[in-house]
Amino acid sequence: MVRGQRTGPANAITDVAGLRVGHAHRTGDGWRTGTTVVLAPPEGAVGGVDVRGAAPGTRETDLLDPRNLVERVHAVVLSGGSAFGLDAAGGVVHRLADAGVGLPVGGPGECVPIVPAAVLFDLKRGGVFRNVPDAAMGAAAYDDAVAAPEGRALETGAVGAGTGAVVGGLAGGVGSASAVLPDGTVVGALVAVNGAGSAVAPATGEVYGAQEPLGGEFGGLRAPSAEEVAAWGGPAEVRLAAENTTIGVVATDLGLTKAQAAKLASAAHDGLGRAVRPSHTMVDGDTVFALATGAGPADLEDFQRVLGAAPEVFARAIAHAVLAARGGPHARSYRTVFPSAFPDGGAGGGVGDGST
């Protein structure tokens, strides 16, 4: 961990200047899925990506190769719905184009928004296989991001792309975290956790990603009782079916080149490997995008500090997703399985935690 760092005011990716986040989702009547948009400033952000899982569903990742032309992206879409859910990105593209935001390609108002996307598998977790995000849901998530007032708390848990997520047999979800480095540089992450592996240690019931907190961010979380761990029985076995995938964004207000952004995305995968075990499997499509909003490029020393912070921030974001998740018919929540881990005895599970 980088010495002297602290969380940002929101402890979320929105602590990175210029970034906004919006969610759209639907549950009930056969639905349990959604879409999350990370919206860059109008001028875009330098983008990078690293795809480590063997079963990815993505859009515009080839464009982010440092050898290719376009430097900046205007939004990143994370969505449920497996390959069907890539349609959500189209709704964001059209909303951006309507706002005049995109890569200029002609006369006034003629632009092409650059919107990379990745999807996770949550099909049939609400009951109906083809109830999936579409362009309208992507547009709704964009609208939510645009409407977000400055300082609005970022929703986490069973929202947006994490609405139907599952990790290691427990409810997954969306999580976020940030770190402010001693020189003031901010690193943030947002993740939708839906891994084949487990975010929870089998022997102790502790959340892997919560082992290196900043300050009191996890609110007195402790190891659950031995009785609860025994009753849990351990994480679900990794099934040989591509029904998983953890997807996310790591961002900084440091200025980076496109190649540096790709390296930042790679560093965040180290945090995924710490927080979900195993990760990057044959049945995960694990994908991390990187965004850099500052003017650059960064010098080597500054960039190295950001690379050092990224794994911890990404791992903490995964922990927040698991701890905020609400369960239901698709999976039990961590809070329901391990209530003794919480100072309130699990009573803060919230409306909608229908775990049994």
Contents of the next structure:
Protein chains: 2
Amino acid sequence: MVRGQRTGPANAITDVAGLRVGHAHRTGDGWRTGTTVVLAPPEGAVGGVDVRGAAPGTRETDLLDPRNLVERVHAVVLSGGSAFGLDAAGGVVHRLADAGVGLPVGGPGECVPIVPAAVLFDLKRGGVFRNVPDAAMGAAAYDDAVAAPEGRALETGAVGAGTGAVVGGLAGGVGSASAVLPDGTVVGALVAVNGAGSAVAPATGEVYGAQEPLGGEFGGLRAPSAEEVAAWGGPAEVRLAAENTTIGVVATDLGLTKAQAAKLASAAHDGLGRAVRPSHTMVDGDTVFALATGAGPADLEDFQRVLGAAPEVFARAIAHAVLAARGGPHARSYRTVFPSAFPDGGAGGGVGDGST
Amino acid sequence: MVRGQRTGPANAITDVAGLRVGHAHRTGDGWRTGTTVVLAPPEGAVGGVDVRGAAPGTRETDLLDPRNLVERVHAVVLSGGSAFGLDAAGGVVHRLADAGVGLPVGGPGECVPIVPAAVLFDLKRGGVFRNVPDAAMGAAAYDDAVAAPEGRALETGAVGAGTGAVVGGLAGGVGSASAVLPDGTVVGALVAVNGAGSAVAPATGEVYGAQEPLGGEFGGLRAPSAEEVAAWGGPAEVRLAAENTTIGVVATDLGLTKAQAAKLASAAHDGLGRAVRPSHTMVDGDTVFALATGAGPADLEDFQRVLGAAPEVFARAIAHAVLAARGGPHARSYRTVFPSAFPDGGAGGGVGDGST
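Please show me the structure of the same protein in the form predicted in complex with another copy of the chain, now that we have looked at it in the form predicted on its own.
Let us now look at the entire complex, which starts with that chain.
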């Protein structure tokens, strides 16, 4: 573990100054899906991506190849809805263009917003296969990000792209975390956890991503009782059905080149590999985007430290997703299956948890 | 040139059995843009892609990495509208899902259509910057493809994704071509030509892609007069403005692996490199998809022949695009600038050409 870290004030990706997050989602009446947007500052953030799962659904990833022209992205969209959900990005593109934010290409106000996106598979988790995010849901997530008052706490769990998420048979969701390095550099992550593998150790019921907490971020979380582990019966088998995918964003206020941003996205995948086992399977489209908001280029030693921190932050974000997840007819939540893991007996986060 | 070739009956990508093409577009009232869809058979075609330009706008290309799961795509969407135009693919995705076509993922009729897409820059060619293709235009292109009577000739020129296209300062458009190899294998291409470089030789006014015609496909096309070349003044300068991009599809009825399909897409780029000079610049998002409809795997010698033919077919398709292009306020057409190149003095294809 990188020494001398502490969490940022929000312990969330929004600790990277200039980034805003918005969610939109719909549940009930056959729905259980949503969209999350991470908004860069208006001037954009240097972007990168690493698509490491074998069943990805993506949009505008090719332009992030470091050999290519565009350096800065204006938002990243994460969405449920599998391939259908890629439409959500279009709603964000149009909202940004309305606001005059994008790559300038013509006269005043004429710009093309750069909005890479990735989707996860949550079809039919609410009951109806074709109830999927669309451009309007993307626009609503954008509006949520823009309307957020300064300092609003980031919502996690069954929100946005994580609304219908399931990981290893338990409810997944959105999680976030941050780290402030000794030199003041901030690294943050946001993830929608929906992997085929398990975020929970079969033998102990412990959350993999919570193995190396920063301070008391997990609030006295402990190994659950042997009885609960036995009653759980272990994670869902990793079947060859393309009904998964974990997607996320890692961000820093360090100034990076585009190639360094791609490297940062790769590093975060190591955190996914630690926190969801297995990850990156043939039926996961695991994709991580990177955003760098600082004025570059970074000193190589500084970048090396950020690379070391990124997997940890990403893994912690996954743990927060699992711990904040709410169950329902689609899956039970960690909190419901392992109440003994929590000092409060699992009551604290159970609000709205309809699982049994 | 590969010996013993002839064109298919339509000299178009539709000579590859099972492929259908549809266009939708809008001109006038500030519009000059559109969308083209290449529909695979319902069972899909093995897909590949090569993104070789430095300013691409794409959707669902990562799943085409040969390491990844999905083998077959159900349609390819080419569209104007730059990043905005990626929404057109969503309309095709929903239409295919309505028809029950896609990757099966659940119960009966539950499937996820795989629709890779790429866009070109034609913003403001009709006058209004934000008049761009949307999901409805994609759906209309799909409907056009499905409604086409058997044997309908493929429309080219200022149609679909080529409606607002410009190449080297002259009007671009959609072009198509095919070749039947001596063993009966068919190779076809469809392209929307919108490159920063020129499709016409500055010194002679000749169309690069027409250098090696099959049979009489270009109808007695000849080098234009020196007077016309002098009056032309040469192609537009290749400036550092991201207002370009050539996108296309190369297809064969040979059975290919997914990795071979990616290789086929790469080979077609050589045809682009011949027919538009320069291509693949920092302000071109040049992207070629490949579709293989046959039952694989191919014999390596057969595949090698297809690879040899693909650049030629792709270059000829580009030539057909330039020759069928219609001019307008956005750009003059080849036919208007070089009437002496045509046996009929340029009159034949000038219908609807509003250029001066």
